[in-house]
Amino acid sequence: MIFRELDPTFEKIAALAAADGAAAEVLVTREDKFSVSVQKGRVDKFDSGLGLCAGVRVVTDGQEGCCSTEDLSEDAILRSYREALECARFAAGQSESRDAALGMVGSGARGQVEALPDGFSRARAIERKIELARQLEGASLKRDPRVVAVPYNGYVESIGATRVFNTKGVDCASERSSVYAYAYALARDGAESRTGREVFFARSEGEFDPVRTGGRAAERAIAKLGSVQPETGVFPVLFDAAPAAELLGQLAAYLSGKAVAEKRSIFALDSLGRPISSPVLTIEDDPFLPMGPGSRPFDSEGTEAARATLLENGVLRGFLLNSVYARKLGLRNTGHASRGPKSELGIGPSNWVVKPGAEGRAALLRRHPRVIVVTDLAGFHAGFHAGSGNFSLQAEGELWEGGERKTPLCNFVVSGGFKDLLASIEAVGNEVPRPFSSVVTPEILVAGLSVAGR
């Protein structure tokens, strides 16, 4: 078991809230990363560290209370629960209610369920980390004379181990591993200036190609070279994948039980069974998709993994629940309770999967005369409202028409509400890209959508 010098500690912690009355829960995480960015193939950027967090989580009194510690001694911990049950004890003496949803997982998880893909080294040589950020750098700058940087590129592996127990008979743990990569390849022509990207993540470090990953990156640059401002109007869109997942990623939040409890969902607990989407839309939450980002066995709170119908052709099945919120609601726990040791108790998603349609890219370009295909969003954290669900993005892309491709496109913006562009999806696209982030969707064409260009 992992962290397993931990079990006379977690003992003594069972114990003391058994004497308190009190329910108590121990989150502890390992994460040991090393990062490298290059400029010009030497060393711009490095960063190698590894951090330690146990993080207490006490429920008394209906009240909860949380504290955290980098230092793993058993003192250290013992001290963390004091404070966590002071801070629920002093929560509970202000408080003229009782919240009934508050408690822990009375089963769940148990044991070491996963641990480190075959091929993943913990020892691989530092220089050779740095030759994949090099050779990152090198295939963009040597695809075409074009590219004249890569202003912003890296290589990062992580490994990582959880471990949560509680006084209730939740005790699992689980360790994991990533590749991420990334390139942001500057293409210039004249005066003119464009930026591609691409990125790459892998559980296993023998997957990743640095070459492909460097050169596509150029090559979305270079493709973006050329580019003018569409006119104004309404436009059939196509999006990208990564895009899609910018997009559709959104959902989940609004699935949030703790965001529908708190009336701060665009939907409400009566949408569950209705059509909330076009008909074309089904959307899976799948912890166990090989390579997700999200993949986990588990969730915070030690809740046995599963995966979850959110959208089934159009049609709301379910929301995203930890154990509190499913008490709230009156619904099933999903395993979707998020939270790290210096945080308190959430709800987030493992891997947010699309199901793919029939069509492929070249039949859905030929739906319209002419299509829009949006390659890259910009400027969420101002321009996309929760509360309303308005959007108003910056954007980048291509126009077809007839089903070739004209001109590439900037400087424009998209813009509508999350309800409308959920209705208003036609086709869902037939690949399925490698998982990048914890979105996985294929391209999404949206029959209508207002573009503010020239």
Given for the second form:
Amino acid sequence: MIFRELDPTFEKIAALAAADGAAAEVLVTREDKFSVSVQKGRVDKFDSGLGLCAGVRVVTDGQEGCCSTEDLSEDAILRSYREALECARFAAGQSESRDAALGMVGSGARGQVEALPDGFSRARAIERKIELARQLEGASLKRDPRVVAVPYNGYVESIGATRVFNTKGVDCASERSSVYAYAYALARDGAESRTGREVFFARSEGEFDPVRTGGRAAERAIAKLGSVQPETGVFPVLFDAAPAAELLGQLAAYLSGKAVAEKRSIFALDSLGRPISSPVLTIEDDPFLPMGPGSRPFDSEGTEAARATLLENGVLRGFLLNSVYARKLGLRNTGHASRGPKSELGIGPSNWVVKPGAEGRAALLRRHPRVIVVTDLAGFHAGFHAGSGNFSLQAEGELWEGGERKTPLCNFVVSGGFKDLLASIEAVGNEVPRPFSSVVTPEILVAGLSVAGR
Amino acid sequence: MVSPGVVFKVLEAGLGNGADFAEIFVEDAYSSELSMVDSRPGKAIVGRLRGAGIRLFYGHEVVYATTSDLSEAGLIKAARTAASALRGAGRARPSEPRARGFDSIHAYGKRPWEHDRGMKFRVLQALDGAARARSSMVTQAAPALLEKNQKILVANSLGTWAEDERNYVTLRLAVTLEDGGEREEASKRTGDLGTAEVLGKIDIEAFAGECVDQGVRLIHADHAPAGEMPVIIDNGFGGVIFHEACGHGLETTSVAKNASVFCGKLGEKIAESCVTAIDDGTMANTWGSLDVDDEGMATRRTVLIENGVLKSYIVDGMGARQTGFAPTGSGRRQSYKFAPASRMRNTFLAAGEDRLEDMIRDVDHGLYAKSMGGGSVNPATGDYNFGVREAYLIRNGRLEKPVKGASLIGRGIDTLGRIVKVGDELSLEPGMCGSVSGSIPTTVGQPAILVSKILVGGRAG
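Form predicted together with its partner chain, following the form predicted on its own:
Below, the chain from earlier opens the complete complex, with every other chain and molecule after it.
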């Protein structure tokens, strides 16, 4: 079992919590991570670090308190328990009402349920890692002389471990690895500068092809040269897989049972069983997706992970729930507790997977005489207003006419309301991209969206 | 936090494989968050972050290693890990550290753990009550108080030894409003380089009132129009336009990679003469201020643009090596987990002479952006975007009606050249800035400015 050396500490916490009339949970994480980026073949930055953290969550008298420490000594973790208890007792003293839903999972996972994939080496030569980063940058620079730099690039490896222990009987651990690489190629032609990005995610280094990732970033940047501003109007818009993932990922936040209970979602409990999008949209949360960045055997409370269908042919079938918000809303816990050692209990998806449709990209682009393809979106944190669902986002893309690419586009904004966007999704593409984030979706075609340009 | 003797050994280990410079950054930070939701206690969280980052230079190449083990053995192991990444020709030996004392320009009261939690919670209760009393449309109020105490030590092989303590306090309110099937959110925050005593100076009723009133004004507002038009950006957080559109492009993090549209423009006129921009770390108890930066250099005031002429970049230690410009005391990082980079502090446009009313009168058809949201920029292209929280349509020199959902996009260097009027009333607002060295407190600010043309991303049709 990972963190076996902490077993005596956990036993002491169990004894303390029993004496204090409290329930306690300890979430311990370890992340051994390094990243390297290069500029013109030389190491620009090489980062390596081992991060350890323990987060103690205590529930007593209908209140929760949390405390974290990066010192995993017994003294430090026991001190964190006492501080978390003090926080919970303080909060309980500020309110006469008790939150009966607060508590901990009593029948979650036990044991170590995931190990590193075969072939993941902890001690690969540093030179080999630096060489991968060089190949990544080099592939971008060599693809076209107009690629003048790859100002942001990196090859990142991480091995992480998590153990969840609580005083109700949960004790589980898992270990995972990831390889992540990114390249932002900068292409220049006269006074025009454009960047193209490509990201890659896998569980082990062997799958990483730096030439492909770096080359693809360059191709994206080059394809944007000669961009013009589209005219202002309402157009059919095809979102490529990456921007579609950014948009549809917002739905996961709205379908969090916590957001619903706290009235921060644009959907309410009575939306269950009703259509909230066009019937072409079906979304499943899949914690077992092979190569999924969000794959996990159990959630942050230790509840065993399970697949959940959230949206079926446009009809809302469920919310993402942890044990607390399942009790609050009178629904079944779906195993979507999410927290880090430094945060309180929350809710989050694992892999948010959109079911592919029947048509390929070429067919989608021929559905309308003119289609604006959005290849990149920016400014979510400023341009997406979660409270109202209104968005206004900076975009780059392409104009297609009669199924043919006419020109790259820049400096425009796509705007709308999120509910309207969901309702006007006309089709979902049939190509499922390799997962590069925890939202996995083919491209989506939206019937009509406001475009601000010339 | 770590003795000079141990620091010397760590730096010596760092230089062991031919690095020509070694630095250690040690941090011991305490953070606390209290919040409410549904008029009940929400979060009650405390945490301790404690560790060190060891940075080595091999010419223009950088290696950084972190550890949360502050024992002598743990630190030396981290230094050796860093040194094993590259091999250099350097033969440097660390200089004996020279402690550099300074009088802090900031005044602090009780540290976060010394204050009565009850007092803090009562501030949140008062905010919650005031927000809900302000309008029956308020369906949720979420006040929160965040405090942080950060002690740092920076020492390097050139003999630098600097210790500092920083305290931050932020009061935040987010409200959700519903009326007639429409929903809106509004938020407001303070941010001080200080301690919880500052809470006593906040007018709770006014703070909650401003937050709720903005939501009330917006909930039934029309959507902003779409297209290019003159835009007046009001003072305070409007300064985010300079921060995003220009500030990031002036950081040597971008300039050294030839990935900024401002490369090679030092000494050139890049804006109208009415534009002067400053990045100042020396403002007492101001959110983005410092005593020393995270590379151990005393903070300072840097004039970036003076009367339209580019005067300085924002330069950290490695940026200075790569570009040849003198460091500006701007090396900053979120925590020991990040290597420092050139970052902004309190960055603002200096006051001019124009009055807001006159600017509005000069616009036939345009937008008055009264309150800004955040934004982001691609430094390599200069393309920026930022959200407008509250805006008004201007027609024939008058404010016609409130509009919502606008975003402004453009290319920083173009927008800078289109600032044609600068107002006479400067104000500053705190914010958080995310970039390569993490999320750090920065202040943005400006007087009201008139930009002759920006693309407004509203609704077409």
